[in-house]
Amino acid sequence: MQDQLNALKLEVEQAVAAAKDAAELENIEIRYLGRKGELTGLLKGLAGVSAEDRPKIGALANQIKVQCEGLIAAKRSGLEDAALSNLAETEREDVTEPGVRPPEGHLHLMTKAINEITETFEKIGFVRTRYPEVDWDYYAFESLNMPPDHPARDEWETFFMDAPVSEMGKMVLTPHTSNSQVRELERGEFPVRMINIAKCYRRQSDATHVPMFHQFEGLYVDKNVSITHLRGVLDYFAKSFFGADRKTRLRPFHFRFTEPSFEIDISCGVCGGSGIGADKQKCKICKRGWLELGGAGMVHPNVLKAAKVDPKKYSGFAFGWGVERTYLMKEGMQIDDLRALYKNDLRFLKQF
């Protein structure tokens, strides 16, 4: 048995020396030193060895097992070192090679629109302001000459907050940016030349409406302000923002907080003012060649009074337009569903 153990050791030495990778080395360890390996098989023959020689053979077997384990461990370490060395050579990083730039985001289309609208009005002296997007019923409706039974104050039209009621009424998610008018006038600093851009909320959702949208509110109050000034500002904005070829029109309308009041239309940029879309059907955006951008008019005397401003001394005009709808009318936009702006589809957003 002593000769068999020495022969086994020699086989292990030769096999380990010839091993080329860790998998082969593991197979050698299992074959010779595993629970069902050749060394274990040899030791089963100890029962036939004399009691006098059995301790000597057992000690030799343990010694050979330790030596074989040491050979295998040394070989494994050598193979790992060689693999790392080869890896360093084959996968060496070239620090001079241009890297791969991570994807970069950009401003959302509506942020760009707000910036552009702000810059356009700044050129004629309008100052950008910010007022609450969650406000009291008083500033959103009552101070704007809207009676308690006005349809806009119905819960089917406006989002009312689940909050305590105060002397100014309930709290609402502002359905328009006009809540800024009286707040601005209450400051008592004239002339007022304000542009307020903020989020608005209404219970509407279709190709031209979304529950949350942006509006920009313009307010100009001073002595001797007339409709001529209003038309001049609107014409300036239309030509600056949409281009010299686009047409606008004023339509008489009725708003509680302006008198006289108008709705402002612009020739549709999607169908070119024809009312017919690319699919030869009625244009989804305008239906008839003109798109309503928003309202405008001379500030109602009751609104001035609500802000403790003398309507005999001061007059002014106001206008409120939807940012999304306004931007969709820019040359080349060709977007026929306003809801696409908020679908968070990267294929759409990356175009802008």
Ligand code: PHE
Second form
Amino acid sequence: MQDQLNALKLEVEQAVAAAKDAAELENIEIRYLGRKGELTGLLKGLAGVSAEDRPKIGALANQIKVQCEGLIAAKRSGLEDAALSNLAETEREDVTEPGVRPPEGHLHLMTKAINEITETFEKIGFVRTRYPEVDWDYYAFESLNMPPDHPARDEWETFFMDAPVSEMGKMVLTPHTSNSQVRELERGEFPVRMINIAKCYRRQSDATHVPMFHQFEGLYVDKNVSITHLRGVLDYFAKSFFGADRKTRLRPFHFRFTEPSFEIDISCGVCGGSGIGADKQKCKICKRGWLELGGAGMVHPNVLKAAKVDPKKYSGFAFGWGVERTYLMKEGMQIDDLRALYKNDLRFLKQF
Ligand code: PHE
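Next, report the structure of the form predicted in complex with this ligand; the form predicted alone has already been given.
Full complex below, order starting with the chain above.
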């Protein structure tokens, strides 16, 4: 038995010396020293050894086991050291090799438009504000001179929230940015020079309408503000946003919250306002020389009163229109379907 044990030790020594990696070592360990391994098998023969020799053989077996384990452990750490010192070779990096560029995005078309509109108005002293995009009926309609059940409200195809009603009425998804007017005036700081850009919602979806869109709302209230100031600001905006050769015109219109009210047109950039294209036919973009931008007017006294501002002391103007439409007009872009802006199709968005 003693010989068998010594032979086993010799075998382990040779196998360990020949092992090339950790996996091989593991196999050696299992094969010779494991629970069902060769050493355990040999020790079963201990029963046949004389009682006198048994302790000696037992001690030898144990000694051989410890020696073999030591051999394996030493070889294992030797292999690890070798792997580490090889690292410099196997994982060498060429720091001069050109890297892989991470994909680079850019701002969404509408974010760019909002930034640009903000900057344009900031240059003449307007301040960008933020007001709720889910607001009380009171701010969206009633304070704007549109009492409950007034038919003018129908123009704003409104989403109502399924939420508790307060003394300010129901909650709505703001159908226009004009909800900011009374909220801003209520702050009671004059002059008011606000540009409010926000999301608006209306129940409409087709090629030229999206149910979620953006508007910007300008409000200027101070002493002695007149239509001339309104014209000046609109002209300034048209020229800096669209180009120095563009003109604006006011067409009489009706809004409940402004009096008088106007729709603002801008001269067409393609036909120069003549309505006649290069081919001597009607201009394909505007058909009549002008493009419609949005609404405006002098703030209605009832709106000032709703905000506890004295209409005998203060006057002002307001204007508001859609960011999407305005931006597309600026770029002279003919987008067949406005909904493409919000479909997140990168093939479309990457073009801008
Ligand atoms: N809120 C109006 C709309 O959504 C536009 C407007 C704003 C008109 C301010 C007059 C003054 O159509």
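Quantities reported herein were computed from a predicted structural model and do not represent experimental measurements. Numbering follows the first chain given and starts at 1. Between two forms, the rigid core is defined as the largest C-alpha subset superposing within 1.5 Å.
Relative to the superposed core, Lys112 undergoes a C-alpha shift smaller than 2 Å between these two forms. After superposition on the rigid core, the Cα of Asn224 moves by less than 2 Å between these two forms. A displacement of less than 2 angstroms separates the C-alpha positions of Pro301 between these two forms, with the rigid core held in common. A C-alpha shift of 7.6 Å is found for Gly275 between these two forms, based on superposition of the rigid core.
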